[in-house]
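The chain below stands alone and is given as structure tokens, in the form predicted on its own.
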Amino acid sequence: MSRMPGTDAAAARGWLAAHKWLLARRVSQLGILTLFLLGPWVGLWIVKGNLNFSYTLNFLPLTDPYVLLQSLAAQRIPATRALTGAGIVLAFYLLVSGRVYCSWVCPLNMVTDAAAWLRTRLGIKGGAQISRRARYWILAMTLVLAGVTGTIAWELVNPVSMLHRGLIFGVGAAWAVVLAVFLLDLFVMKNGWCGHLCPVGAFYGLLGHVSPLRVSAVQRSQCNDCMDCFEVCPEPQVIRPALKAVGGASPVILAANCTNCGRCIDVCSKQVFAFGLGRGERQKPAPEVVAGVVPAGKS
């Protein structure tokens, strides 16, 4: 067995505050979900409908921006509470970064952090070389599928409903889609889905650019290079340029693909990370670095 990320941050910190945002994002994913399936396991309609459109106590309307803006492609004009819900949503995310969505509201997260943890379980190495811009593709396409059929051809397929689906509904192909989604996190690619090709992800990513809640490596020169928080991030291309101040970068991640899942700030036994609200500064590199002179002492 591999050692697990964050094993040392436990030992330092303790279980509890090793863990603390990944159980928060737990409950938080298990709340929405349970607030969703209420009605239709014990008839308690707090929430009616599901993540595409639903009415919060029979006042408050939630629209999936992505699937308004696949109904649009398909030349069908929302209602006014679509478009309102839509419009709530959209200020939401734009305030708290686009990726929250994936990694503390969207189900089928836990399937895939599932399968990231126990691809590290077993030692898993390497896989599939997809680029991460696949999913802006796919998301293209699904656009362009809607316009051609005239309908929001993709939420027919989307693991994420088919997951409400097969909760709701019971046994059937919804699971076999969010089968395949393990199984190709786990043995094909990892971060297969939610890191290649999840057009909904790659949607939300575009919210990103413009929030200002940040993860920051606020204790950066703090870093021992364990690696960990590379091996926990579903994006871990995000990390290195405020981690290393690459180009003399700020410590703020600024990545819009970056989820906000806490993970790094969780496995860091030198507290390396924190959220924080800002862009940050870029930083000047040090006349001599840019001159290609290293003064003797410093690597």
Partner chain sequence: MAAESEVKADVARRRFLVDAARTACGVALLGLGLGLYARQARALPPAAIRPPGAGAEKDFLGACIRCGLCVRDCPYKILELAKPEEPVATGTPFFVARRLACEMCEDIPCVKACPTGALDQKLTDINNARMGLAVLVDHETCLNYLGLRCDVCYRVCPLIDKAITLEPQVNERTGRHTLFIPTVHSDKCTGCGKCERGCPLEVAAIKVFPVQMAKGELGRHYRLGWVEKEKAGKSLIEEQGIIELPKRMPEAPLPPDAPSSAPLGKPFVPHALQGDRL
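Having gone through the form predicted on its own, I am curious about the other one (the form predicted in complex with the partner chain); can you provide its structure?
All you get below is the one chain by itself.
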């Protein structure tokens, strides 16, 4: 068994403080799922539908803009309600950073987090090398495919919507797809699905370029190089510019692929990180670190 990141933080600040954001995220993920499940399970219809489109209290439409974009690529013009819902969701994620969807909403995140935890726990190292840019290629591919086939082809295999829809409408064989993602992340590559392949995350990542809500390495001078944040972060390449002031970068993590999960805040025994508003002083614009490159000795 390997030493788990966050051990020092738990010793320094107590277990609860060292898991604050993790717990908050689980409450958010499970809470949203519960809202969806209250209808089919106990007949309390607060939210109808699933993450692709939901209707809250027969009033608030929320549409996954990515699935709607595929529909547009398939040359279908959606009706007003779906477009309104997509507008609301787009506005929200432009504000809080797109990949908040990944770490605070997506149900598959709990599966991949579990795989990452177990991977660290069992000390599994190495595995397949795929560029973190692969997800953008896959994103483009799904849009091209929608255009070519005239259908929302990615939804045939999308593990994210398959899991969420499965939990609400009946799982069927979707569990096998979810298991495949778990095993991929556990044995084949670290953060394989969410960090390298998932086009849903890639799409939401594109919405993260302007949002003011960011994690910032405000106390970066306190950093003792324990590497726990790199170890626990699902997108470790986003940390280095802010933490190590690469090219005079501001302490704010500006990379759009930061999921605002707050695990780095949790696991740091020196309380280097904190959530903040604003995008920091424009010293030199922080160059995005080439995908996959993390400090030596870490994978």
